[in-house]
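The data below hold one chain only, encoded as structure tokens and taken in the form predicted alone.
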Amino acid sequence: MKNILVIGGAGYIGSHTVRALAKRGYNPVVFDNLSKGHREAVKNFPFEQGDLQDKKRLSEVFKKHRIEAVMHFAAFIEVGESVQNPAKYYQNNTAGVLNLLQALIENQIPYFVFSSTAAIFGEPVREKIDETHPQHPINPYGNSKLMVEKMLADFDVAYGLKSTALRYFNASGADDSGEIGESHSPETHLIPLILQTAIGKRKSIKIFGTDYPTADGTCIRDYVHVNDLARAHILALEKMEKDKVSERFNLGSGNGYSVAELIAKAKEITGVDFAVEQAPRRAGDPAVLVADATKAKRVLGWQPEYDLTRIIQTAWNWEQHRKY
């Protein structure tokens, strides 16, 4: 297997995965509608513009590049927006992927790697979340992803489509080269927002909720470097091709850091004592989300290589010299 279509490949995690695939000897082809992605992030790779809801366009690209497997990154990801505008999320994240899956079956493409999310679990009922944790999303974003996971299970039984769903916790950091990194518009992820405050692009960073049942009252999250996630996609693809089995994996560091701890670490790394504001909680935010990635380590041989310090350092390097 060599020719891999990366849908949403001009986006944050997609573009890092495209690079990782190329380094591993694959031929990645980027498919993106550029509503969120950046052409500059994948300027050295084959690029096809299109939307995952356009089945005819997908089939054209599958045939043109003799695609043998597909990776999907083309989701809307903002929890708060999903609460305010759920239709947008179900249309793209769920109906769009259904259209894609039908195109895969029609074109006899046997392998699919899906970027899922820890949001499918909702409020944790135990300290760390493994694959057996109950799945009760508390926002439309999480629901839109869980619906796809259920579709994938049905498509395996009915059509033999093999899939791997990777449930990320908080994707973060940037490539060590500084050539690509995190760039959303509007930006909603905490680490880039903090670093944009440190560099002076924002007047302050807001902490949404200081009354959670945690040690310092702020939300706790598990941060995993984008290159570690990219590597997991390749390991998942290779395992799926070898064993012909569909799988689900949680991907995180296994370490939880509060918003307050993250801000303190960023101040230490940047050397900037930037302003911090307190704000009310946001709808749909669980208090704690930390992964138990034991299964990914055991089955895939995957191990995160970046700790929190290095995550913030790579993100800070990108923020200081960003290309797009």
Ligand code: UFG
Second form
Amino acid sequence: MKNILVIGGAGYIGSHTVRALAKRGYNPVVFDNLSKGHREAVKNFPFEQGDLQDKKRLSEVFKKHRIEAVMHFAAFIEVGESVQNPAKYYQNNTAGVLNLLQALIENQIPYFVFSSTAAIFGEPVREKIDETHPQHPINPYGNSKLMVEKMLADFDVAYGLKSTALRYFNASGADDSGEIGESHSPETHLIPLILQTAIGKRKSIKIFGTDYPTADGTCIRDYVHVNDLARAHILALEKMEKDKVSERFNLGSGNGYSVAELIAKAKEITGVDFAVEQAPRRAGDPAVLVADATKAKRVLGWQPEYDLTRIIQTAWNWEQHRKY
Ligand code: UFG
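To complete the pair, please output the form predicted together with the ligand; the form predicted alone was given just before.
Next comes the full complex, this chain leading.
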């Protein structure tokens, strides 16, 4: 198996995975509608513009490139927006994927890797979240992804489609080359916002909530480097091809860091003493979200290689030289 279609391949995690695939000897083909993605992020790879809601276009691309497996990254990811406009999320993240899955079946493409999220678990009921943790999303974004996971289970039983759902915790960092990195509009993620403050693009970084039941009162998250996530996709694909079973994995480092700790680390790495403000809690933020990624280690042999320092260093390198 060589020819992999990467839907949403011009986006943040998709573009890092495209590079990882190519390095490992695959032929990635990028499929993206460029509503959020950046053509420049994948300028050296075969590119097909299109939307996952367009089945005819998908079938055309599958045939043209003799696609053998599909990785799917094209999704809306803003929790707050999903509460305001759930229709947008169900249309793209759920109905769009249903359309894509039908196209896979019709074209007899047997393997699918799906970008899922820690948001499918909702409010954590224990400290570290493994795959058996209850799944009760607290926002439409999480629902839109969990619905797809349910479809995937049913599609394996009925049509034999093999899939792997990868639930990312906090994707972060940038490629070491400095050629690709994170660029969302609007940017809502903590690390890029901190670094944009350090570089002077923003006046201050706001800490959303300092009264959480954590050691320093700020939220704790599990930051995992985007290249570690990219590598997990390839391991998942290879495992799926070998064993012909569908799987789900939680992908995180297993280490939690607070917002205040991240800010301190970023000050140390950048050497800039930027302004920090305290702000009210952001709706829908759990106090602590940390993965138990034991299963990914056991089954895939996957373990993060980048620690928090390298995550912030690579993101800082990108922020200083960003291309898009
Ligand atoms: N935060 C701040 N200030 C900011 C931005 C964020 O204090 O300016 C805090 C948040 O409150 C949160 C932490 O930093 O406690 C991390 O926030 P992010 O927005 O970077 O990440 P989230 O954990 O909220 O989001 C992650 C993914 C999203 C996904 C979500 C689902 O990055 O794409 O999990 O739970 F939708």
